[in-house]
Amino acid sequence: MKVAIVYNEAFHWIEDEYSTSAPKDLNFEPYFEIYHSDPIAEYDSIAENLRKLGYDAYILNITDDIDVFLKDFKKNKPDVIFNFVEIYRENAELESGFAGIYELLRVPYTGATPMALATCQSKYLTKGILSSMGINTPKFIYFKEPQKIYKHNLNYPIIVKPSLEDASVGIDVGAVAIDYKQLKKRIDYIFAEFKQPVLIEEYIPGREFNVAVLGDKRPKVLPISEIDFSSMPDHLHNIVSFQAKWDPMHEAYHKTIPICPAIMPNKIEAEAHDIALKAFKAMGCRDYARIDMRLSRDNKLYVLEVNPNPDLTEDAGFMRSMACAGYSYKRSLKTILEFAIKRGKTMPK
């Protein structure tokens, strides 16, 4: 079984994006070892691994190149793709699109199919959807385009997202605002950097949850794992910002500390449990996905994101409830890989 491992790094910025090493002059305690991260070989990891287990995995980085993928899948005739493609010429919306060559080579992939993938990719759809199935939602308003005055009926504080973008792009340590001021700043800011939709929504205190889900026919969901802020220093908001995800020279980083599994009311884990599921088929989710949630003070749960695709890397959340689960890191390999698998088998020719 030839399995093509298919991911997209343009090499002009991996380099300043990743090489990181810890300075003598941080001004605030790392809670994380702070090394240097090698995107290439994670992916690497994943091809030893499944080989490990018999199978003849390889790694391609499409480089922002559509023909190097083309070129490739002539000459190797892969059996199936472990589809890790997030962006194509820095553009996240592009992502379905590279799931849609699958679908019209007839080759089995792992993860979403190209309609949830560009669903999921607007917040402003998403909301919608989750909306009409009876799901808690933020309240929020959408703007088109940049406007003199935003006019709104939300409480502050408000929290301000591109509407299209993921991995929590254009949601830095300053995406919430405190009054209109702020607000008008950040969604201006939005409209230049991202020439996007802006999406603004209250933004809701409490807990924060991550649930995995796992499967694509009977999915499950895995233990729940929470972001705890209790560390996180009062010139900070309660946000899993970008810096907090991906900046490991940031404060934020080190403040958002990852528990699996959450401690909650049993009540409140099963009502989480049946929302997570609702969310990954009304979506359109399948194999694996991640849906955020915030416990409000009044016990409320609310999805602030469904998120197919998630990161797969051993340390990952999604991983981490994996592991929460007894599954091994081999074994999540081959769990999800077998998914596509057994699709490709019913797949027309």
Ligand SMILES: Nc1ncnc2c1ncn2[C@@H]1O[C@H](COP(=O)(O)OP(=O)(O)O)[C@@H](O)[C@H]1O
Second form
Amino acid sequence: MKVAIVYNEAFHWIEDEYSTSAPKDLNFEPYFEIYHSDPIAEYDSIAENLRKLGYDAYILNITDDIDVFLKDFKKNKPDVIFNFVEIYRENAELESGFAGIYELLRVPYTGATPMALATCQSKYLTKGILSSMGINTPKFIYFKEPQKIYKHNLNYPIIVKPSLEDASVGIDVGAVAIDYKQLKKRIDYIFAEFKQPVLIEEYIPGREFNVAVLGDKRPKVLPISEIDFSSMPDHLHNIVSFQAKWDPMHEAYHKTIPICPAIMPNKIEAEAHDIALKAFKAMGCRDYARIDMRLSRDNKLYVLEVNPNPDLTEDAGFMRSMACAGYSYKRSLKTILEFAIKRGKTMPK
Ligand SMILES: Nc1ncnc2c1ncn2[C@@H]1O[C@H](COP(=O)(O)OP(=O)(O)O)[C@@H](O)[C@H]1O
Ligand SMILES: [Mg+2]
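And the form predicted in complex with this ligand, for comparison with the form predicted alone?
Following is the full complex, with the preceding chain placed first.
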């Protein structure tokens, strides 16, 4: 069984941006080890794990060039694709287009379909679909273009997001506004910087859960992970900001600590399971996904967003939940790959 591990690493911008400051400059106690992740080494390790399981696996970095993929596809004729393409030519909206190529080539691939990838890419559309199915999501308003006055009836604090990004892009430590002045400044900034519609929503103070779902026809919920904000200093909001996700030199990175399994009352846990499965199905997710939720102080769960094809590297959230459910890293990769292989068996050519 020939497996192409397809990904797109044309730039190393995140690493480059932060590699200049030295750990000795930090004015807080780091919690995590400070290292620069090397995405290419991570794909190598995935290939190595799959080879150990007996698959004929190889990695393919498409380097922002569709021809690289097509040439390889013709030459190597993979039986199945492990899809890690999340962005094309710096445009996250083209993630779904890339999966569309697999569909047209009639090759089985892991993860969500183009439709699910495209719908979830829009936080606004996702919220619309979830709300229409009775799934709770923070109250929101969507602005297509910059305006002189942003009229709204939301309660402060309000969080401002670019509508079409993920991985906390545009949701940095300044994303939460506590009054209209901050809100207007932030919305104008997001329009200028990201040139796309802006979503504003009521900020839900409280606990944050990541609920991982695994499966194709019969998806199941994995042990829930929580982000522990208890050591976050007062001058930072309790959010998983861009800095918290990506910048090991920033304090927020060390004060957003994942815990799995999260401890919560059985009733809330059962509700989180139910909501995660409903959201997974409503958005057309497949194989693996992660649903981000908040639990308000009055014990209501709110879905923030649905992430099809979340990060599968060993120390990322999805694999933490898999490990917590008793799956080794190897077995996790195999389980996900086998969903695609199974679909391939009944796929019309
Ligand atoms: N309505 C909200 N209330 C409280 N925190 C929020 C809200 N929306 C987003 N956040 C915070 O911002 C983070 C990133 O937002 P999210 O919508 O999940 O976007 P991304 O796709 O960038 O992960 C969340 O993990 C959470 O910490
Ligand atoms: Mg998120």
